[in-house]
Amino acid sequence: MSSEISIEALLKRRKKGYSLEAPFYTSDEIFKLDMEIIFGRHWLHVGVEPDVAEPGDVMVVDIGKTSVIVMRDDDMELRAYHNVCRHRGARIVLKEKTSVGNLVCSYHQWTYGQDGELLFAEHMGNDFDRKCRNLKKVHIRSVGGLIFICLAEEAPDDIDRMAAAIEPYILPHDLKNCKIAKTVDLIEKGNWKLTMENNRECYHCVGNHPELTIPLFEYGFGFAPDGTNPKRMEHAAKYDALVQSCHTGWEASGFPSREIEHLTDTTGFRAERLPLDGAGEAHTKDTRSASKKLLGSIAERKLGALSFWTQPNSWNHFMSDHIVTFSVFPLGPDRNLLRTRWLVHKDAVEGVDYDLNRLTEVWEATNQQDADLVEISHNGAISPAYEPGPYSPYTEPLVEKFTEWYVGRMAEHLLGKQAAVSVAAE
């Protein structure tokens, strides 16, 4: 950004309640910073503990250009390990998926065991020390069943906290005792941010989602109390007494339900049980759960759906018989994956219990269109005629955290604590 304003100066000018500048979504200088500092320093959602669930499951995770193995190791912990030959650099696990016993790379068949402890490396000399030629550890937690790892030497310690404010919320539906029925990868023409923007509000969903907005309410994530619509309204009021009802009763029946929100700290996040609309048991077509299997020791149907969030590359949705998660991996500045599984119960039979399609349809239908929504918006900020817009102070406040978060993370590693709390009041 040699020619251009400096992104210290973008960070210390940006207007609250509006949409960044356009740099921060095509310049190739903000994207590297992005992947140093917010994907290189944070937590970052990268799976489900049901993805190596046996001892010797692997799986390969790309962030940027770093590669993780995430792995099961036969005491059942997980371990996490940067997927680079301490010999000359090669990677040594080739599939995204796979499962060993030991870790060998096979260019020259140094071998590593699952502790990441060299084992063998012949031809070396008796001079050797193995000791000092360990796999490069990355930090690895579980919560609740869904896997966070972080890039930095050191990590951020209130994921902690996360984990104690939100596994109340998601433990009763036992994500480590389900299996995952359909993974997809969705290449999305746009960056990150505007994924994650997208996801953050609703205000697009009745224009842009008719299969979502069957079982998802309009009001749920912001509503305009404009009185234009006289009908409208009635409904509106009548969902917020709807949701004040079920989050009584859920939380009566030992499922924590209502908003709990720390979204701008360091480890952001979000959770809220919220109602759906028709039977109200699940994100389907027909509003019906999709799988006869309900998930842990859950017995009622109509649980609404769990949202949980997470800062900066993720959401989930838990309902009482599946469970449906997204993380996003950055690619570069104007192209990102969007990574789906939907888990049922571990004992589900495909085709006896639920049928696949009907499980998916709805979320594989909604990625898509929000695909679309990304592209459009990317090709819009790259125009010359782009600058930032206001967001909607009832259907986008959730956005406003996003891009709070962001500047506040950015400005803190860039300017320092003081000025990131500067930048952050004005």
Contents of the next structure:
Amino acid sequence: MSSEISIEALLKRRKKGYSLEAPFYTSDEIFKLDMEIIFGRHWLHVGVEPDVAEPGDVMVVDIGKTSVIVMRDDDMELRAYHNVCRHRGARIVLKEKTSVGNLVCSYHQWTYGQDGELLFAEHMGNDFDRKCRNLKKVHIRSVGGLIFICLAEEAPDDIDRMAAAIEPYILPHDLKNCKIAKTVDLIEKGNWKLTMENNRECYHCVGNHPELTIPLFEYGFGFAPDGTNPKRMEHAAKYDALVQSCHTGWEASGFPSREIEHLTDTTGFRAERLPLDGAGEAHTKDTRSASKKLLGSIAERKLGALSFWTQPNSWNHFMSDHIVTFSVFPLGPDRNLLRTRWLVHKDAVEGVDYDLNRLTEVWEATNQQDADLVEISHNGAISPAYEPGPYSPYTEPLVEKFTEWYVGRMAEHLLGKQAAVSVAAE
Amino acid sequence: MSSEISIEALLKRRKKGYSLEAPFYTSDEIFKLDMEIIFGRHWLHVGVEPDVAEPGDVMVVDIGKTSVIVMRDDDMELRAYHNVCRHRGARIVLKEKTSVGNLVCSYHQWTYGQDGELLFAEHMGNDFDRKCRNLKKVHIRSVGGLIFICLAEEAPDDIDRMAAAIEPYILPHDLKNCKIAKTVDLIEKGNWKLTMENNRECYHCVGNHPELTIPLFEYGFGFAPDGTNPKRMEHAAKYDALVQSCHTGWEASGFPSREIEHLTDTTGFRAERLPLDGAGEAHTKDTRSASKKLLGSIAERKLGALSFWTQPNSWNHFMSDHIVTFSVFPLGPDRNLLRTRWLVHKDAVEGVDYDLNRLTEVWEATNQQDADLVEISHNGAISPAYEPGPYSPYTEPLVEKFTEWYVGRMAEHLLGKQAAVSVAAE
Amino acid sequence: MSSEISIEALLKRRKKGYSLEAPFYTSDEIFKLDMEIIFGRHWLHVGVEPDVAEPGDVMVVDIGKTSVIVMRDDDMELRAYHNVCRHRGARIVLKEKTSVGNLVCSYHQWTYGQDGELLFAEHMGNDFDRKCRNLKKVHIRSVGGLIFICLAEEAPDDIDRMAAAIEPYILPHDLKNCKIAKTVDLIEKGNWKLTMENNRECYHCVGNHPELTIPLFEYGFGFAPDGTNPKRMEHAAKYDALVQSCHTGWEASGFPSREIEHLTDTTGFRAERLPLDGAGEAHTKDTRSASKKLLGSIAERKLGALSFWTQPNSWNHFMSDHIVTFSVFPLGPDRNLLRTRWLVHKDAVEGVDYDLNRLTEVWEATNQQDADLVEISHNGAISPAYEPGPYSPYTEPLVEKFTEWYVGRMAEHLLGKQAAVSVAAE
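Now show the form predicted in complex with another copy of the chain, given that the preceding structure was the form predicted alone.
So here's everything in the complex, that chain up top.
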């Protein structure tokens, strides 16, 4: 009856330009493979340097069943370790955020240094070789202040290329000298890929995001050319001209702005600085800055928003006065956690330089609206009547690129590099 | 160890006259097959015409993972569609009950007409063929005002025979001109078949249903002949005589009453009008009508209760003044939803013609008592010590018929028509 | 990808002296086998005779999906039956504790005597053979007032040896003439074996149990000899001398005290009476008795604590004034229930002879601390980065013995007796 089909077959027959077949959103088996392949072997966006600003600061990040200690050591270096004691496996750090000297397991007080070395383990006797029991390391890397980790033995090395390409865009916003004004965790009741697909298009914005569409231009994320509607074509042409002139001006002032796209890389990413509507300053309800203190040495408020999207799990918006970052953590086939951080200049004072509600209200509202859309998408995908539907070639090409990246990455690991290419080339 | 046995083998070795083996009540795999075969390919009782009384009225019905839009179009026809947008699969109607002009998906505003045709989808370009993206239809059929749907490509055609046989019984109660006085959803913590088995006998009534046994005669659902208890035999004989005389009288007045039974049909059903105790009018605590306004053109209050049972998932009681309908929706191997509706004449006024509590109290109490019995049955069935026990040949023959129908339907789909017959004939 | 490995292979390659591989703590399949083999075929500690003190007293015990009626009949004998009606499988006794004459199923009033015989079943007709429908029996056995049951067809017979060895230790505490002052159920969020491993060592006590370490000597559960710390060696030597002198004194007074260990038996167990710190009387915060009335004919308060550990699921502490018993009931791979009972002399009056809070506070605190440790152990074991770590040869030998017993029992049933021996001998 319920005929089973292998994930390999599903990957091979994936139809370009269409949403994925249901098992990619609903199956426990594919979810396990997603965690093993996508989240187990790629660079993941997990936070920002201000999460661990001071020596000894620790943040725990859970990637599925894997718990990771992200910390800053006394030499201000970033470190990451598996949060598993080498004695009987207890979790070592229990709080999401804390500050430590050494890392001490509460079960039997095994004590590890900031470099992961086992310093102390009582009652183990003279034959015990402490050196074999150091904490297991996790790859960690800051890209312009955004923290990425990789759980694989060998991490993809193209993160160097991403860093080289994107840091000139990000560094002027001086993320390292920001502070986190607020972090919000939102559980989305759908597969993590539905959250990512939702993020990769703004076709749904006009009908669902009354707050976000104040600063965002409707034409900024594609539209179908429609000869029968000359007014619309006119608006679109005006928008294109605006983007060109903004880019030219910003780049002349030292703010790289033009699109860079490497969405098919192993460490896939894309970035572009886009003008905003109204005052053009920020993702706020009045389109003006949310914080009086501008970031780094920025003097110009009207910088639009530099957006930086990474595969598989993030998007980030850098404005002249604040930064918003988003990390997606899958919790199950039908559930994921979206962690959003709002950052302002580290010297900005709440209530004086910025109002917290004004800073966060657009994205708090938008995130909830998106969570609702992800939930109704997931609830549709579980129906036996669901079948893949067509992406708009005009408003959803980036959804297709996310999906293609996902299919390609899965295929490379499950079918081998050769096959992955032929899947992508179909 | 835990030796596995196939459902095919379990079906073949099912012992007549005994409850089912545990996996039929507890296994995830068999639950999936139940949803695919029983709930995926048979006519299901999902509501009543007054649920969607007006043009544009919509009711969403969830059958396992399948969400169905049941609606009345502007021509007063019933329509049913899969509640899945043909774009990226979002659920279209989110509320359980609403009223619409067109069906609009909230994600990207794809808009479908009441006939299911895709009328509007922006940004899809000139190559996009809208006709391939109409809503998927679901079979829908009213039988005397009771709404049945079927999720299969081809629906069993013997529903025509059921309609022809049962409508003369039901139509005098004029269900279409009733209104729903109350709908109650109750989660029962047991397999849906335990709920159905519980419904198919009244052996448990005397010990568990103090309210229901006021209007119901103890002898109405069978008893063991007991030569040693002459008083009981006398009561039973009296009851039989009462049924005969009632049937004769009611049929003479135009109310078909005698048992019709087609419990082995694909669309299995059974009906009979039975006298009630006391005043004989209704399932109320004083056995008198709950509503002053009688249904349709009925003039006689003392019509007993016409009961209409359908496979796999309903029972219904039609009295002179009100109707009670019950639909069972499986939620998991160990959980189902029982939806009960009480209907009165559409012109009856609450507080004037009927008291809502009096109308519903017998079945609200009875449903909860049955839910408790279903839960203790399920909790017993999960025990490794459980084994099928014997049904009483006197009080549980209709339980056996339900179980046989289930086994026969599963066998036909899993083993083929030939085998199904031989299973049933064993 | 996710390479699967059989439990047989995991058992065979288990490395002595190390914690188990992750699937033993996390896999659904191994949990099912644990329930089938360990909890389905061994003697389980489920309560104490005072749980069912009077004729007709009933206690329901749930072992996974199996519900058992434990009762005392009118002849004061202990009886145990599967809590499943032989008609349609309903649970018969619904409350955790009650008192009955006969056992009556609430569904259709099938009635069983205290000996399990079906006495009454209406409507079943003349061909019905009641004798085939008696309740299914479960093995039950009191060992010094502690109640053990076994779900297997044939129970391991070495419980006789355990009883013969341990009753001289227990009987002076006269458990049968105690009353239960309090029972507390605590859900521990980890595999049941992690709860047992936690119980089998006190390496974690100094860092986690501020209350328990008041009466308990640090050296009572092993330590690593450390020539470089002469003070510690001196303390340890003193402690050994104390144990020797206490044992000598207590045994002379008729209280067997020296260690008996049969941890590799099918019905594995271990016992020893150990001195306590301070006043040496009880597991209380001031180390003095919690109850004024001493147990049985005990006259000496300072008897330390007789500890009696059984495989797979209990530990018990007998003091001069009170007894504390612990039973572990697995609920899932990641969850178990710890039921703790505090018993005092049956004539002791709360508020007069004992203060309930003082009686229970040490173990209530300790249990919660251990539950937290079990949870962090489980959360570590689910990480792909977890691998078995070394037990301390000085402080964790009894953890190793529990683990060896578990591996040996599983191997005997899955690989045969021959293989079990060779696994154990590796």
